[in-house]
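Shown here is one chain on its own, the form predicted alone, set out as structure tokens.
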Amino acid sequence: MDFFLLLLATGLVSGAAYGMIAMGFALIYKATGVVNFAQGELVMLTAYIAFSIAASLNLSFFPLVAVTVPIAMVLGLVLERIFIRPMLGEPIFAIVMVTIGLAVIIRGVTIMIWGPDPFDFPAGLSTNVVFIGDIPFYPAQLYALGALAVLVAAAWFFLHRSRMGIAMRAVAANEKAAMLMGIGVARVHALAWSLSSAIAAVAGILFAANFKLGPDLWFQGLKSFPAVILGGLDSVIGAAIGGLVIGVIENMAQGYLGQGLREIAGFVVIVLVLMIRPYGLFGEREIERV
């Protein structure tokens, strides 16, 4: 019972980053109707700011969070009037091929700039256990699953109760409808990929505290699609919950079924998602297929 206990633990730690980074997928995509095959390297991208910002000024957690997130949602804004705005009414198909493009030279930079080698992160943050009954987290394993909480609280009310939630739902049901009743769509795209890289950077920094800072972590954001599929592709509080999902599946699948499993449990849960239901546990039914 304590294996079982351990593995559920420490695969809500994982999975609470994997839906992090899921909720930035399904933002961008119930705004735009796009996937970012970029959203793993902004991850990797914010990660590395804050990495350099806190060897730069020693900050602690918070307000090293506090200064790398508006740099993450300006950083957004950018690469959104850069490699998206332009192509605005052009074939869906295209603008994903500009993200995997964008994906790889944030690779590339990222590389040119910090170097191949991975970092111990300094996040600030304490390394003494934790013991929650017997199960023993660290303190930036329970940041995780906090930041996860906070992010879906903040998910929710954002698009149930403001006005700009309430515009970008609207452009998500009928983005032609949306705009004859006023509602600037490129402004909404703009605030979707602020917001998406926001949520990176949160990500990133506990990611890279919980484990390792490594030109690698981009590969999260690939192992974080099957949490977006099973959630819902337009569902950003359910892909917070398929994260959760895909982290234990993962963790039980390693701890009971044997090592090399983890690795692929999650894309054998999009391929029976897809099957049984494309659209995911909290999807609309009418999902454009790209």
The other form holds:
Amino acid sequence: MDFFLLLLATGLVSGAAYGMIAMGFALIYKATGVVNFAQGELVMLTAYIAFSIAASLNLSFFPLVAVTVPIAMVLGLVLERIFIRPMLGEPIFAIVMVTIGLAVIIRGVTIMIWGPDPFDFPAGLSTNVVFIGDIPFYPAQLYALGALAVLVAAAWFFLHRSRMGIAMRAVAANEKAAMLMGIGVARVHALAWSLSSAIAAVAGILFAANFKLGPDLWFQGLKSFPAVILGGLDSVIGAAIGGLVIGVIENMAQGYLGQGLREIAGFVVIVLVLMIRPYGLFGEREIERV
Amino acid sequence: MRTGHFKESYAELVTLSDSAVTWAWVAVLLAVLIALPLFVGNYGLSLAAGAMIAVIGAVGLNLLVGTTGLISIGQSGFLAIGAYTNALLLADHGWPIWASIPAAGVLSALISLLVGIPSLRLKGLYLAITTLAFAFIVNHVILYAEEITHGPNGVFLPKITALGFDLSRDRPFYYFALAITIAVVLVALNLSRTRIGRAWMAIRDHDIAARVMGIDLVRYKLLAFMISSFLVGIAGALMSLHIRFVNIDVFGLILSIEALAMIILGGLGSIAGAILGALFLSFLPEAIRIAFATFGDPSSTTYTAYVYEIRGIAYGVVIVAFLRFKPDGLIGFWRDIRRYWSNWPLAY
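Pass me the form predicted together with the partner chain as well; I've looked at the form predicted alone already.
Every chain and every other molecule in the complex is listed next, the one we just looked at coming first.
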């Protein structure tokens, strides 16, 4: 039982990271219809930026997040402006390929700036073990779970209660109609990029604090695909739940089925989910007619 | 007066090329390729053989992505399957090469059904992500099935001879790769003018409309997966012969991206484009290396320290720049030049 609870707890923690990254995917997909293959790279880049800020200013956790998030948002805006905006009106495939290209560029640039060796990055959090019940947690793990909860609440309020969020849902539902209603579609796209890059920054800092800050951090982006597929590509909150579920599944597969399954359990889930319910648990079902 | 290039019958529309000039240029190209060992040394031949393998892979991928419109980021998975099948059959089971290479293709084609069948319900991005998942699963299966694949240790290829030639030497291998490349290109060119190729294009342009026209989507989509993966599997088999040591680290995600970059850069849906793109990207790392070397010591040490990063950035920039400024790819450039040439001094 203890083993089960331990697996569950650590699964939820790594699931929280997946969930946050997946929320970024879903946000961009919802607003622009594009899967941003560079999301994992954004997570990595913003985590490295936070690392440099922390190293030079010696900040504790909350100030660090408060400084990094605006920088990340500007970064998202700039990337959208340079890479995505000129592609407006091009086929989706072309835009997705641009994000793949962007991903490789960010990966290369990051390694060339910060080098290939991983860093320890506590992000201003203490490393004393905290017990909840019988289960030991690092503070960074609890922060990750907390951050996911805060982000989900914020995303819900943003999408359902704020003017801009409702505009985003309108763009997602029907871009042309939204444009005719006077919604600045290009602005909504830019906003989606900057918000998802803000989420990426939080996810990146917490992931690096929990594990290590290395050049393979981008891989977490790919590993979050199962979460976003499970939740449904266009459901931001579904993506967060999908993240937790995938995190737990991965850990259980590792603990009960065998070594190495952790890495692919999520991808096996993807294939199964797509075969049974291609639009995910919370995604919207599209019906096509000629 | 005839002032243009007219097709007057269906047969003319589907001929490989109706122009004697084109055939003459093809003959020149073949002569140059056959005579290449006279002009370049072993290093150049090895590069050229690598480019040939890239051409086979790009042509194969292009049938799936460019012609049929099914996006796949799982290319590296099929390359790995082809390379491992060939290497293991040669090294552990003593198969002759004329059986192991087709076997590599056939196994890739059969395994591609695993991705092909889910793809019947999926479209666009969902399919792209499934193929990505597939590539990861393949890599992990290879890594953990140690009894069969030697896991992380990789496979060394023994010395291979075909028809009395030692394929581990550059010149025989170059000719070997060239022969297979020509065969593959001919197959692909001919496929696109058969019923199958035209059905694929219909599916790409609008699959539901194609279904209404009586095209069996299940059959043709699966066929696209199988034929494309067969060719990619063969490219993988040749790759294993070329690098002579197969290790799972070779088949990372960057390989799939490289392959997509090749067909985008060349021009999606065009076989000549796939060939151009593959050649361009195969020689790009070499060009970058030379460029860095000309700037002297500090820049060439940067290059050796960050080879993979610089290469990755170059691929990324090439993909982004082409999609942004020249979505038709290199083949589009060629068409523009040709139109300009034949219409000069008029603009159109």
